[in-house]
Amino acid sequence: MCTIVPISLTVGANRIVPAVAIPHPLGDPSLSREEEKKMRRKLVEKALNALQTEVDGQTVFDK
């Protein structure tokens, strides 16, 4: 998971899964805390598929 992906591109990794934003990659304090946990969940869901899937080459698994 990465706030900033053509960094991450530009490292070289290969699965890349954008976070929400640098102060706060896995959260958005102006969500309610439901809506938050929401987001959060689908994020790790996200991650976890993103490690599940057979890539070749970089591959960025958009929001």
Second form
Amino acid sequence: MCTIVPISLTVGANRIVPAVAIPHPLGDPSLSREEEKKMRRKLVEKALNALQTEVDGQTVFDK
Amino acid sequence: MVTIKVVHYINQFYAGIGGEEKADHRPEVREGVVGPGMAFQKTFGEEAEIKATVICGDTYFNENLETATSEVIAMIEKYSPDVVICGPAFNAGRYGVASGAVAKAVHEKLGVPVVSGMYPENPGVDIYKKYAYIIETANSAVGMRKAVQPMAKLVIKLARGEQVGSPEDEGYISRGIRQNYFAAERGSKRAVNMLINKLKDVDYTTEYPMPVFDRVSPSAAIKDITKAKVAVLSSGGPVPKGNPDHIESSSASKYGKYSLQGIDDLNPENSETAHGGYDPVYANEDLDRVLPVDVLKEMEKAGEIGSLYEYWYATVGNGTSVANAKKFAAEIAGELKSSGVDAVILTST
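Given the form predicted alone, corresponding form predicted together with its partner chain:
The complete assembly is shown below, putting the previous chain first.
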């Protein structure tokens, strides 16, 4: 889970889930804490989904 | 002119002692030239003389790295050489590692320059390229003649204290050393020229080659995540409050392993970021923004994942060398595997 997808592609990650921002990849301080946690859960679910998906090369699981 | 004194290190095969069956041959020294040394001596003419040849079996050397290195160094030291030649080892792995280890010890203990020759994929290259000028060779002894010329040339230059040119000019493998020089044109002009050449599909040489990253094939999909053990890792520097392992804020030399026992939520009381490459305010307010422990713990309790691995691993990815990152990854992956972890979420900032 990363914000700068091109870096993850360069270093060879195979399942890439784009994240929010460099200083808070899994958060967003502009949201309420409750909203923020909901959003974080969505991103983690997306990562778990990526882990359950067959890929045959580097794959970006887009928003 | 004073004749340059050279000592040559070779293995049992090139000394004509034997192949694999003689690879346990212990170090010995012979006066003068042996095997490939003849080609070097011919090239040197009167300018340099191979005073002695030190021979060691590849297996003996690699199985007794420390003893063999000190035995070989003692033999070399006796001849107080101006330059030491190791190999060339071409693509012979153990010979390359032995040559490299000798080079390192000669460089560190005797302060004498070393010239070697290897095929770029020889494992000795990566480990020891800092300590020797390793001329790039073919992958087998077929390339001996081509290797001897540039190696001999460097031997003379080093012994005479002459300036050694760039890896491209001299034919050695880049040692990762930067050297200042005055360029004819300023940087902006060079950059624009490079860009124009790139656009025109004309050859150009980068002044900052990127490291080569390896590729791994993707692992199979997890069949059922509700039965999987999931681990969470990060290069964003999430550490327990106070950064107990003192992980560096940039160019990290280590990683940490921290227990998640009794932690359901990361907060300013129990955690912080050690990363010095981004604004730490948001992470320090709520570290779940970097390492989603709150959500994963909830999912574990609700049975949405099988379990959450009881430790998290963290390092700081800020300016950290590829070599260090690789080393961390190998150790961490080994531990995760032996702990039965099925899936990993790695977050980066």
